[in-house]
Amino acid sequence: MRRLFAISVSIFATTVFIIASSNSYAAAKYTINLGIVTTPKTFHYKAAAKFKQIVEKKSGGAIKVIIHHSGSVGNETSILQQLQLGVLQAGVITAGPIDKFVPAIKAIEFPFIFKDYKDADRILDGKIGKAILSKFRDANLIGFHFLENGFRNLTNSVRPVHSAKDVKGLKIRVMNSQLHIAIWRAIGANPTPMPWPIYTQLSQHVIDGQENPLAVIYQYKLYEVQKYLSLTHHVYSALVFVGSKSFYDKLPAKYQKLLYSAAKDASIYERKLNRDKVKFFLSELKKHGMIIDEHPDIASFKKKVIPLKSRFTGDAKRYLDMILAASK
């Protein structure tokens, strides 16, 4: 009771701060809410200011779109919510938190998964990539189209890590989903769910380590509390434009094929900067003194989580195989 309590207070409060923040654009015909964790140096925002600028100006300045980042609006559960409930009109979600909420998307962040960029983006754009999407509709949410964080690594402040053996017992950081936990206890960690970010909890010890693709580490400056990664690339961390199905089912329907082409058009144009980083990243996180592994036994790591598969159910396990399938 008293959680459910807690959560109704979260969001009538974001509910007055977002009509608040709100009436500058009473002039618009419609207004969406956007929300991110993450702050305005990220991938995530920069998606979203592209998504901004394509709405607002193929629309005419009939659809505005406020961007509510650094968590100002809750974590990526609470977004959630807030698109369930129409608080919210759109959010840049990571795939993790979505899995409590579309359960099929579980599929694509199985470990080890996807090869490369490109083998994700043949899985994610094509048909099966469509089809999850279309899942979404279940939860009263939209799934617009995919974008990335980027391949996922381990970082820690123990001790090196180049083998599943070496993972044993460190504390590592995880998202709110049991998958993710799973994957880590499988390898033999003690994963820990927390909400983003966790600088603090890194510096003060609370916890060993965290995992997350090479801009997120070096954007929010983990190589001051981390000294220790290892390029596992475990899972593919793709991010998702989500939006309120409520609010979309009202919309003139030359809005709504705007909202799925500014989100595609702004997924590729995030996909693109983020690769394009990549090398900068790992030379920058190198010259603030990280020791990286970038040849771990990678072998070592899917031997343990293998057995996760038998897991899948439902949804999920038809689009993991369907994956599979595709992949061989």
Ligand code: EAX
Contents of the next structure:
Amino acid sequence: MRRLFAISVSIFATTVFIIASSNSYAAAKYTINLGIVTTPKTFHYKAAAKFKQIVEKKSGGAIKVIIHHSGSVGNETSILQQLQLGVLQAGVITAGPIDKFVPAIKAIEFPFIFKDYKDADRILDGKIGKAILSKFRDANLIGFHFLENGFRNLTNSVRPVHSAKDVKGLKIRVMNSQLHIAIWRAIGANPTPMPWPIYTQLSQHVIDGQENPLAVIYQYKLYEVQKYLSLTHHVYSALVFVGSKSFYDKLPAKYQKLLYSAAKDASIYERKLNRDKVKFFLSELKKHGMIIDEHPDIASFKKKVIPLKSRFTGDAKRYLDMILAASK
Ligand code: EAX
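Alternative state: the form predicted together with the ligand, after the form predicted alone:
Below is the whole assembly, all chains and molecules, this chain first.
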């Protein structure tokens, strides 16, 4: 009898929960399904959660944000395609895979173009960054704001990498990005484009190495499958709050403004999260036994990739030239 009572109480509680949540749905006039490929422990997710908090609060519940994390709605290329179609309404996407949709973004992915965070913020939050974000509209997307993955570093399981010559022949996983394939081919690797995540492929030695910021290397426990880390800082990897233009265009102006300001506030919040933890991640990777070259021969890498500039055309070339001129 007691067991029957307990079961009926739990059924009643679940029903109440479903009705309550459907009621909150009822209050929402608009629903934003936001896709990310990483798990809730990552800064990509923390940024999405901050965006959700701001949008739902400041719209008074008129807009509901549902975060679909861990690649549950596909890889970053697929999320971008779904945003173009209006199937998804927002995403936090790494700049790399965006270059197939918005070629102009290659300009900010050029190797060694930003010397530090201040330099990156100055360009990405300035007129050049804003101009590149406006180019998202040509792809039926909205580029709301840049946030941060971080400076990318090379890891591998085969040998220490101090200079570019040490990379020769290594099978390096790269993002599904035309530019990143070209970068690692120019350095001398055998670049293999693969969607995120890649822990299993690294553990099975399908690939020898990968490149990502320290936060990602730590949060995905890549120290368990990658022995060597070289602090190459070869690309400043931005993330982008991306929206579906078809969804955005139908919103009242006040909500369009809200999405831009929420993306900006969430981006600034997330950059600080990332930067405040970089030293911690490096010390943790050391503790977990990675053999770390903190001062690789950056000049040898630069020498290999600088010629890629001549392959830039159109918007990508225009904005790259603007960034280089602004950095003098
Ligand atoms: O953190 O696919 C990638 O390497 C990206 O850096 C992604 O943000 C994973």
